[in-house]
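Only one chain is shown below, in C-alpha cells, and it's the form predicted on its own.
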Amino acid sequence: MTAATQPQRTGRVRRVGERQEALAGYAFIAVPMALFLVLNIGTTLYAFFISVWDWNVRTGPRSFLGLGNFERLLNDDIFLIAVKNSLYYTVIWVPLTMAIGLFLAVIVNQKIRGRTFFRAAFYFPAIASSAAITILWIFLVQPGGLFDEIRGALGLNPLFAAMGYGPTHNWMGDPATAMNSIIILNAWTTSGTFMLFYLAALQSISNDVYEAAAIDGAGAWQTFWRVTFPLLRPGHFFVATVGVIGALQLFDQVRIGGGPNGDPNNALMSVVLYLYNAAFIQVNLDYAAAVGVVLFLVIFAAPLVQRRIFGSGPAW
C-alpha cells in the first residue's frame, strides 16, 4: 500500500512543480505583454476610434464623421504625393538594399583574413545616429560638396552633364534627385543590417549541399545562383518584410532633409511625415489617426502579399 501511494505522491509533486514554474513564467511576461497590449494594440484600436470622429484635444469627440476623414484623404493631393513618394522609395530602396546586403553577406561569409573587422565595419553605419548621418550626407551632396569634387576629379562631369546634372548640382534641392539621394543614403546605412540577416541565413545552409554541388562540377556562380540563392528563400522573405515595413515608415531622413513640408516641392513628403504634420503641426488628431489607420492597413497587408510571393511556388 505504501509502495503504491509513493508514485502517486511523486507525480502530484511533479505536477505542482510544473504548475508553479508555468505560473512564474507567465508572471515574468505579464508586464511586457500588458505594455504591448496597451501601447501597441490599444493605441491602434484607439486610432480607429478617433479616425471616425471630429476630435478635439481637450474635449474629445464632438461629432461623428464616419468615413469623412478617409474621403478627405483620397481627395488630398499632398497625401497622394506622399503615397506616391513612399511607394517609389519602397520599390527602389528595398531591392537595392537587399542586393547590397546579400553581396556583403556572401563576402564576409568567406574564410578571409579580417572578416570580423569587415562585418563590424559594414554594420557600423546601422548603429550610428540617423540624424547625424543625414546631416553629414547633406553636406556631402550639397552644391560644390565632396561628391561634386570627387566626380570632377575623376573626370565624370561630362557623363553627369549628359544626364542633365551640372558640375555643382543641388542633389537634395532638386525634386528630381532628392528622393534618390535619400535612397542611396539609406541603402548605405541599412545594408549592414540586411547583411547580418543574410549572414545568419547563409550559415544555416549545410556544407553537404556545397560539397554535392562541387562534386557535380558546379562553378562559383552556378553554386550561388542554383544552390545558395534558392535556399535563402526564408531569408529573402524575412529581409523583404522588414525592409518594406521600414520603408513605409520613412520619416527622419526626409524630415531633416526636406523640413516639415518635404521640400523641394513635396519631393520628400512621405506618409509618416504627412501624418506628423497633421498631428503635431496642424493638431488635427482625427485626420492624423485616419492617416495612421491607412498606413497600418497597408503595413499589415504587405507581409501577407510577400508571404504569397516568397512562401509558395517553385524555387528560384
Given for the second form:
Amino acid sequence: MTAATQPQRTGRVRRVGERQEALAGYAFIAVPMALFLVLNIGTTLYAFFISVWDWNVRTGPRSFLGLGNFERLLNDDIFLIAVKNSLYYTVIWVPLTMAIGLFLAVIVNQKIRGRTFFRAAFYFPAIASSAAITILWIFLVQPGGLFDEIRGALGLNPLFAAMGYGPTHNWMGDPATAMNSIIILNAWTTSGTFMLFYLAALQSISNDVYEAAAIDGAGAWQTFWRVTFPLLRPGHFFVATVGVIGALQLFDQVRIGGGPNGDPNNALMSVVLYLYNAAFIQVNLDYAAAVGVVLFLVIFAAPLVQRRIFGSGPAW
Amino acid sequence: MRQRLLILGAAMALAFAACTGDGGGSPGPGETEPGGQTTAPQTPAGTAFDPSAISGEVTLGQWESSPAERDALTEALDAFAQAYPNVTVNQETIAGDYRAQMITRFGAQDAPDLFYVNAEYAPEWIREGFLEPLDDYIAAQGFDTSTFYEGYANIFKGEDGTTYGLPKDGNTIAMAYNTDLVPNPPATLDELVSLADSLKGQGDLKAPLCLSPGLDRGLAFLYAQGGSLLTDDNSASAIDSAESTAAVQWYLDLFKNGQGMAPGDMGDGWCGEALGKGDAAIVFEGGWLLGYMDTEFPDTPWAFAEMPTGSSGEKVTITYTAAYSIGVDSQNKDAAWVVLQYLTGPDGMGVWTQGGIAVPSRSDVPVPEGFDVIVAGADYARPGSGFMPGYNDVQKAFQDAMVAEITGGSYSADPVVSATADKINEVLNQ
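Could you please show the structure of the form predicted in complex with the partner chain, as a counterpart to the form predicted on its own just displayed?
Below, the chain from earlier opens the complete complex, with every other chain and molecule after it.
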C-alpha cells in the first residue's frame, strides 16, 4: 500500500536490504504473534468448539449438543440475572468513573503546587490488589463499620433514614445495596487509571486553542465545555471502550464480596462469576464455555457500537 | 482485505489445531469414555494386597488452612515414612482456589496421585469420573472400613455403592454457647426458642442466636423437625412436605422474632466471631470453632453441647468432612493407596487428629481433647453436603429465597419451599 506512494527505487542491493528488513520485522513479531494466536485466538475458538458439545473435563466431548447450551442459557433465570447485573454495573459504573477520572485529571493538570503528589495519591488505589482492597472495603461498609460511623458523625443519618436505612446497615449483605457498594468501590479504585488516560489526552490538546479561546473572552467553565470536552473525544472513546470491556468482565470484587454464588440473592452475580460458577462449582465446562462465547460476542460488539456513538475513532 | 482475512483464517485454523491436538489421549468427538474405568489394584487378581511390599513415589495434593494444619500433616507423613519407608510422599500444597485449580489439573490429566476431596463437591467429582474406585483395594487388603461413621463415609460412595474416597476426618455441627449467659444449654428446640426470648437485650448481644440464612445449618433444624430435602429413596423432593414447610417457617420465625440474626448483619464474618465478640450467645458450629476461639478469643467462656432435639424426638445433626481419593489418571495408584490406607487407618488418623485441628472420622481412633461433643454427634449425624449432585444449586436456591424473605420482611416459608423444590426436581432430572 505504502510502496505505491513511494518513488520507485532501482538497484538489487536496495531490494535485498528491504527484504532483510522485512524478514527481521516478521522475525520479531513472530513470537508474540504466535503466543497471541495460540493463547488468545486459539483458546477463544476452542471455547466455541467446547460450547457445542457435552464436554467432560478429563475426557473431552461426549455428545454433540449443537446450540443446546445456548437455548438453555436463554431460559436460565440466574444467567439472565447475571446479564442484568453486568449491564447495570456497566451503565452506572463506566460514566461515573469517567466523570471522576476526568474531574481528577483536570485538577491535576493545573499548574498547582504539589501536583505530582496529587497525581500519585489519586492513582494510588489503582495499584493496590483488587482482592486486598475489596476485603478492606467489606470491613469499611459492614454494619457499624467506618462508613456507618462517619455518616453518623457528619449528621447524615436523617438523610439515610429518609432513604430507608437505619444508623447501621449491612451494605454488602442487603441485595438492594450490594451491587451499588461494589460500583462505588470500583469507581474509587479505577478512577485513578482513568485520570491517567485523560491526563494524557488533556496534554495532547494544543495550547493554541486555549489562547484563542481566551482571546475570544471564554471563561473557565465555557473553555472546559466548549473547547476541552469536545477536543477530548478520542480520550472519551478510549476510556469508554476500556471501561466497558473491563466492566463486562467484572469478577474479582463480586467473587470476594459475595462468594461463588453471587450472594446475597444473586445481587452480586455477574456474567463472569456465573461462568466461574458453571465451570468450577457445577463442573459443567461446556455450559461455562457457552457463557464465555456470549460474553465474547458482547465484548466484541461493544466497541463497534461505541465507535458509532463517538464517530470514527483515532488511528489506533 | 480479502487476503488479510485469508491469512488470519489460516492462522486461526493452525492455532486451533495446536489446541485440540492432545496427543490422541482422549477420544474424538462422538466417542465416549466412562470415567473411572481403570483396573485396580495392579497386583495379580486373587493375591492379597500387602501395602508394605509396595514401593514408589506419590504426589499428595492438598489445601492448607493454617500453620497448625501443616504441622499436623507433616507429623502424619513423618509417621507414614517410618511405617512404610519404601513409599516416598511428595507433598504439594495447592494454594488459592483448591476446587478450581484441581479441576484444571484433572482437565490436563495432571492431577496429584492422592488428594483431598471436600464433601461439598464429591458427587460432581465422582460423576465426572475424576476419582478412582477403591473397593478392589479395600477388598484385596482387607482394609477395615466398618469403623468409619456412616454420615462421613457414605458421602464418598457413588449411587451404586462404589467407594471413591475415605474420610480423612470429619466434623459434626454442635451447639456452642456462652457459659456466662447460658448456664444450662437447652436440650430441645422449644427450650432453645424460649431461652432465646429471655436472652434478648442482655449484655451486648445483637441477637441471642447467630444463624445462617441457609441450609448449611438450616438442614440440621429441618431434620430435627422431621423434615427433609429428599424422599427416602432420594428420588424426589420432600422439602414441600408439611413437616419440612413447618420447619422452614420455624427457622424463618427465628429471624422474624429477633431471636436469631445472620453474622453479616451483626458485622461479623461468621458465627464464631459473633460468639467470641459477645454479639451472640449461641451459635451452631463444628470442631473448627475450638482452635479459633483458643487463639482469637481466649477470654470468652464457652462450651459445646449436642444439638437440641426437635419435634422428631430423635437426636440428629449434620456432618462436614473431606476424603482422600486417588486420581483416575494417576500412574502410582498402588503406592497412593498405601498412603491413603495409612492416613485413613487408625494409626495415621490418630497422629493426624492429635494435632488438635481435626476430628477422627472413625470410631477406633481416640478422641482428641475438647472434641467429645463433636464425635458424639457423629453417631447419629447425617451428611450436611455431598449427598446429591447439584446440591450447591439447591442450597443456593434455598438461601436466595430465604434472604429475599428476610430482607423483604415477609418471612414466609412457601416461596422458599417452592424455589427449593423446583431446583431439587430440576437437579434430579438432569
